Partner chain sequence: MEHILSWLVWLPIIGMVVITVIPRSQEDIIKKVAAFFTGVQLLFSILLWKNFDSANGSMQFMERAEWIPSFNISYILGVDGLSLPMVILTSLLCFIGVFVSWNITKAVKGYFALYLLLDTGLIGVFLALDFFLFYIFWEVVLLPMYFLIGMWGGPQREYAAIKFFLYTLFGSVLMLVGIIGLYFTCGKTFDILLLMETAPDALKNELWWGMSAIKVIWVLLFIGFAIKVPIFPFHTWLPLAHVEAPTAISVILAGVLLKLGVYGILRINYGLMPDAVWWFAGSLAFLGLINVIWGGLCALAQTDLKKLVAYSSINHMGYALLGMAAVIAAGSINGGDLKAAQAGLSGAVFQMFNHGTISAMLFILVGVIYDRAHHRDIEGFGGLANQMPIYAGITALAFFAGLGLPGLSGFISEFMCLIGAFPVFKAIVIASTIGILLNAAYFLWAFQRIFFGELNEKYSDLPEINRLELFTLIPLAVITLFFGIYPRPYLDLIKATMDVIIENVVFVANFASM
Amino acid sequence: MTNLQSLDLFWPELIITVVILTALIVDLCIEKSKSDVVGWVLVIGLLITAIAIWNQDKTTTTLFTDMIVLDPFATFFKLLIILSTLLVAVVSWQNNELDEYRKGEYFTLLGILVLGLFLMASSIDLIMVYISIEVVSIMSFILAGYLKLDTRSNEAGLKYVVYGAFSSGIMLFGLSILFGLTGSTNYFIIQKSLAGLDGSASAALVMALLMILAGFGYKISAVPFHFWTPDVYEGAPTTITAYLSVAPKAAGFAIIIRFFHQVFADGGALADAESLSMTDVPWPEIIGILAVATMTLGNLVAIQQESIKRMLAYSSVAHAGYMMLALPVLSIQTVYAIMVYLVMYLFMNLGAFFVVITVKNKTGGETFDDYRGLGWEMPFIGVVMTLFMLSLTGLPPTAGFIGKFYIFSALISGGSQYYWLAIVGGINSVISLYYYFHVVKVMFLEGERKETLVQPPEVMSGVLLATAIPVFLFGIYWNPVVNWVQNSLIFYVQTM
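Could you produce the structure of the sequence above as one chain, in the form predicted on its own?
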C-alpha cells in the first residue's frame, strides 16, 4: 500500500502525533504550577486513540510500502500499551517525586514513547524495527533521568544511555549482517532468501542472530542484557519504573514474536498451522537457554535485595524469563500464552509499583524497613500488596496463576523436549515465593501495631482497586481475557 493510501488506516498514530504537538504547545503557554494540565491532554488523547483503534476495521494489510503492518495482533498490543500508559499517567499526578519538576515535558515524552511502542508492535521491516526501538529508547533515557536534582536518577539516565547505545549498536551490526546475506530489509523477502541459503552462511547467521538478540533482549531485560535494569529501575521516577517494566516489555515481545516467526521460521504457526524453522541455526534452543538463565538469575538475585523497588526490578527480569520459556515452541498456542501472560502481568506488576509509590509518598523510603507493620497501619495497602505478591508468585486464585498455567501448558503441549523448561520454570516459581512473601511477612509480622489507621488518597485507592480487582477476578473468571487474545490472533503473514 502506498504512503498516501496508508494514511487512511494510520489514524491512531496520527491522533497520537496531534496529541504530542498539542501537549508541547499547551506546556509552552502555561506556568510550571499548572503543568499538570498537560497530563489531561495526554489522557484524553489516549482515550480518543483507544476508541479509534477499537473501531478500526479488522483488516490485515501492510502500510507505507511494507514498512509496518496493520492486523489484530498489533491492535492488541496497542490497546495494552494505552491501558498501561493511562494508569501510569493518572498515578503520575499523585507521585510526590515529581512535585518539584515541570510535568509538561514529562507527559509529552510519555506520548512520544507511546508512538514508538505502537511502531514497535507493527514493524515488519528491519529499518522500522531499528527506528521504533530508538524512539522508545531515547524517550526512556530522558524519563529515567527526569529527576534532575536526584543523583540516583542522573545515574539511572546515564547508565541507561550507555547500555542502550551499546546494545543498539550491536543489534544494528547484526541487522546489517542479515541484510548483507539476504539483500533486503523486509521480513517476508528475508524469509524467502534464508530458505535458499546453503550451509556456508550458518556462521554468519548465528553471529547475526546473537547480535540481534542483544538489542531485543535489552528491551525485555533478558539475561545477559539486563545489567541496566536494577540501577535504572531504582533511580528512575517510580512511575517510569512501573511503565518500563510493562509497556516496552510488551512491545519487545511483540517484535520478537513477529521477527522469529516471520524471519527465522516459515510463519506457519501464525497462520495456525505447523511451523518450521527456515535455517539450521538452533535459535529455539538459544532462546530456551536464555529464558532459563533470565528467570533463574532474576529470582536468585531478587532474594538478596533490601529495597522493594530493586527487588521488583529483578522480579521483572524473572518474569521476562517466564514469558521467554514459550518462545522456542513454534506454535500458535505459545503466542497465545505469552499474550495472556502479558495482560495478567500488566495489572499485578503495575499494582505492586503503585503500592511502592503510595508508601514512598508517606514514608519517603522504599526499603523493607519502611514496610514494617504497614499491614496494620495501612490495612488496605497491606491487603492489595499481598494480593499482588500472590499473583506475581503465580499462586491461585490470582491472575498470575492463570498466566503461568498457559505458559506451562504450551510447553507441555509442545512435546517432551520442552518438559525440562516447564520443570525449571516451576522450580523458579517456588524460589520466587521466598522474596515475595518476605514483603508480606515484613508488613504483618514485624514492627509494632499502630492505633491509628491510615488510608491512601482517594485517587491512589481508586487506581490500586483498578489493578487489584482484575488480578483477583481474572484468577477466577478469565474468559474475557482469553477471548480478547483469541480474537487478536490474526496476523498478516506470508507462509512458505
Given for the second form:
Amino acid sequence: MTNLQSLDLFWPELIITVVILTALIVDLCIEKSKSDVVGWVLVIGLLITAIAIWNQDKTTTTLFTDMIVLDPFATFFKLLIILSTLLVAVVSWQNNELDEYRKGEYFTLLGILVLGLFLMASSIDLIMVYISIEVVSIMSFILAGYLKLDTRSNEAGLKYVVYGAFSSGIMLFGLSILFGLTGSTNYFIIQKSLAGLDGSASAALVMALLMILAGFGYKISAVPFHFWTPDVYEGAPTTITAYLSVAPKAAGFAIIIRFFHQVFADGGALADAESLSMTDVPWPEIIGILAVATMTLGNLVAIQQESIKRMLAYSSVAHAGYMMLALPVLSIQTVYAIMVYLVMYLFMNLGAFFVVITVKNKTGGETFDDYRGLGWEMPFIGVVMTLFMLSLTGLPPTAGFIGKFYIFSALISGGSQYYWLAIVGGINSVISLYYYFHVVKVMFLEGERKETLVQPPEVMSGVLLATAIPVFLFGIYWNPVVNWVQNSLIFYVQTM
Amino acid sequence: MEHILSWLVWLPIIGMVVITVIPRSQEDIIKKVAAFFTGVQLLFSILLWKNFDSANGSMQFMERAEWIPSFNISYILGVDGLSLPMVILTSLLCFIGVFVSWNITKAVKGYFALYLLLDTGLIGVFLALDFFLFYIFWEVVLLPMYFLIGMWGGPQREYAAIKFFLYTLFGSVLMLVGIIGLYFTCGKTFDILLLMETAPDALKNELWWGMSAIKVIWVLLFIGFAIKVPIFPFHTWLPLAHVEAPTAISVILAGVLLKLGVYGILRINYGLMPDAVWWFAGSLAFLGLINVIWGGLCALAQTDLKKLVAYSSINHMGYALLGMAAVIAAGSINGGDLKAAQAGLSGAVFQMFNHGTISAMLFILVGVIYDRAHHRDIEGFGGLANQMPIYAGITALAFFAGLGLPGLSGFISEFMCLIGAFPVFKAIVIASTIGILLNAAYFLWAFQRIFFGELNEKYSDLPEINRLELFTLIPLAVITLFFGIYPRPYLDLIKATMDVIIENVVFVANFASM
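Given the form predicted on its own, corresponding form predicted in complex with the partner chain:
Then the entire complex follows, led off by the chain already shown.
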C-alpha cells in the first residue's frame, strides 16, 4: 500500500502521536505540582487509541510500502501494550518515588515508548525492526534513569545505555549480513532469497543469526544477554520496572516470533525450516538450551536476593525462559501458547510489582525485612500478594498455571524430543516456589496479629483488584483469553 | 440427589465464604459455622452411601458439564466403590477435625477458612473424573496445607511447611507432564473414563525416549503419587510435617492426605495403564516391604510420641502397597488365583480406611497428652495408667489397633493384604512379617513406658481426658471395633468395584498372552 493510502489504516499510531505532542504542550503550560495532569492526557489518549484499534478494519495488509504490517497478530500485541501502559500510568500517580520530580516528561516518554512498541509488533522490514527497537530502548534508558537524585537509578540508566548500545550494534551487524546475503530488507523477499542460497553461504547465515539472536535476546533479557536486567530493574522507578518487565518483553516476543516464524520457518515449525537446516547448526536445540539456561539462572539467582524488587527482576528473567521454552518448536501451537502466557504474565507480574510499590510507599523499603508480618497488618495486600506469588509459581487455580499448562502442552504436542524441556520447565517451577513463598512466609508466618489494620489507598486497591481478579478468574475460566488469542493468530503472509 | 457430588465438593467452599464475611472477633460463631458445614457434608456423604448401589461396580451419580471446550476440559464427577469409602472417611475426619481444633486461639478465622478450603480439595480429588479437574484439586490441597502447618504448627513449622510443599509440587509437575502426555497420545481428552478405554491401546506402540510410553507415563505419575503415600525413598517430608502440624492437621494429613496417593495409583495408574501393572507389581511389593520394615525400624527408634505415630503411618501404608501388588495373582501366568487378588486389593482399600481411622485416633491421643504435659517425650512420662485411666484405655485400644491385634479393624486389612500377596510374593510376605513384629514392639514398648512404672511426680495432677476430646475419639474407636469384628459391610460395599479393577488388569494380561 502506498504511503497516503496507509494513513487510513494508521489511525491508532497517529492518535498516539497527537497524544504525545499534546502531552508535551500541556506539560509546558502547567507547574510542577500539577504535572499529574499530563498523566490524564496519556490515559485518555490511550483509551481513545484502544477504541480506534478495536474498531479498526480487520483486514491484513502491509502499510507504507511493505514497511509495517497490519494483522490480528500485531493488533493483539498492541492491545496488550495499551493495557499494561494504562495500568502502569494509573499506578505512576501513586508511586511516591516520583513525587520529587516533574512527571510531565515521564508520561510523555511513556507515550513515545508505546509508539515504539506498536512499531515493534508490526515491523516486517529489517530497517523498521531496528528503528522501532531503538525508539523503545532510548525511551527506556531515560525512564530507567528518571530518578536523577538517586544514584541507583542513574546507574540503571547508564548500564542500560551501555548494554543496549552494544547489543543493538551487534544486532545491526547481523541484520546487515542478512541484507548482504539476500539483497533486501523485506522479510518476504529475504525468505525467498534464503531458499535459493546454497551451502557456501551457511557460515555467513550462522553469523547473522547469532548476532540477531543477541539483539532480540537482549530485549527479552534471555541468558546470556540478561546482565543488564537486575541492576536496571532494581534502580529504575518501580513503575518503570513493572513496565519494562512486561510490555517491551511482549513486543520482543512479537518480533522474535514474526522474524523466525515468517523469515525462516515459513509459518511452519522451526525444526522443518529448510533455510535453517542448510546451516548444519541445531537451532531448535540451541534455543532450547538458551531457554533452559535463562529460566534456571533466573530462578537460582532469585533465591539469593534480599530485595523483593530485585528478586522479581530475576523472576522475570526466569519467566522469559518459560516462554522461550516453546520457541524451539515454533509451530502455530507454540505461538498460541506464548501469547496465552503473555496475557497471564501481564496481570500477575504487574500485580506483584504494584504490591511492591504499595509497600514501599508505606514502609519505604523493598527488602524481605520490610514485609515481615505484613499479612497481619495489611491483610488485603497479603492475600493479593499471595495470589500473585501462587500464580508466578504456576499453581492452580491461577492464571500462571494456565500459562504454564499451555506452554507445556505445546512442547509435548511438538514430539518426544521436546519432553525434556517440559520436565526441566516443571522442575524450575518447583525451584521458583521456594523464593516466591519466601515472600508469603515473611508476610504471614512471621509476625503477630495486629489490632488495627492498614488499608492501601483506594486507587491502589482498585488497580490491585484489576490485576488480581483476572489472575484468579483466568485460572478458573480462561475461555475468553484463548478465544481472543485464537482469533489473533493470523499473520500477514505475502504471496509472491 | 441430582447434584449431590457437587454439593459435597462445594459445601466447604460455601462455608469458607461465609466465614470470610464474619468479623474476626466472633471466634465462637466461626467455629460453629465450620462445624455446621462439615457436619452437613458428613450427612450428605452418609446419604450418598445409603443411596449407593454396591452391586454396581461402575461410576454412579455422574455429573458432567463443559468447561473449556477448546482444550476438551470438562467438569466430571462420579463415585464408585473405591472413592465412596474415601469420601466418607474424609468428611468424617474433617468433621471431627473441627472439634479437635476447638482450642485454636491464633487467627481462628484464617484457620477455619483454610481448613474448609483443604476439605474441598480433598473431596474433589476423590470425586473428580476429569484428569485436569483432578490435578486442580490435587494442587488446591497444597496451599491451605502450607499455611495450616506453617502458621499453626510447632517450633520447626516453617521448614516443615515448605519442605512438604516443595516435595509434593515436585511430584505434581512430573504428574502434569504425564497428564499432558496422556492427553496428546490418547485422543486429546482428559476424561478419565474415556482414557481408561483408549489409553491401553494408544500407548502400546508409542515410544518416548526409546522406552515404551506406558512405562514412562507410569513412572511420571507414580512418582507424583508415591510422594503423597509416601513410599520410600520419598517419605522424608512426612515425619517432619506430621510432627510440626497442629493436631487436627496431623489427623487430616495421616488420615486423608496419604490416601490420595494410594487412591491415585489405583484410579489412574491401574485404570489407565493396566499393562504396566504387570511390569511394576514386583517393584511395588518390594517398595511395600521396605516401607513396612523401614517405617517400623524408624518408629522403634523414636522418643517423640508423635514421630513414632508418624513413622507408623509409613509402616502401615506398606501393607496397602503389598495388597495392591497382589492383583496380578489373578492372571493366568500366576495360576489365576482370583481369590488372592480380591483379598489383596480389598485388603489394600480396607487398609486405607482403617489406617485413616486408627492414625486419626493416635494423633488425637498424642494431641491430648501434649495439651496437658506440653511435651511428647515418651521417656518423660510413666505410670499414667492410674492417673488417667480412661485415656489409658482408649490409647490401649488405638495402639492395639495399630499393631494389628485380632478383633480390631487393622488386623483384618493387614491380614488380607498379606494373604493376598502370599501366592505371588512369598519371600516378600515372609520378610514383611518382621515388620509386624516391629510394629508390635514399638507400640507396646511405648505404651509400657508411658503408662506403666512409677508415676512421674510432675504429672500427679494431670487432668483426665475431657468430654470434647472423648467426643472426637469415640466414633473412631467404635468404627475400629465394629470393623474388627464384622468387616462384611465394608467389603461388600467395595467388592463390585474391586472386581472391575482386577478384571481390567487381568484382561490386559490375557489379551497380551494371546
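Definition used throughout: the rigid core is the maximal C-alpha set that superposes within 1.5 Å between two forms. Residue numbers count along the first chain shown, from 1. It should be emphasised that the depicted structure is a prediction, and the values quoted were computed from it without experimental measurement.
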Q: Using a superposition on the rigid core, decide whether the Cα position of residue 458 changes by 2 angstroms or more between the two forms.
A: no
Q. When you overlay the rigid core, is the Cα of residue 448 off by 2 Å or more between the two forms?
A. yes
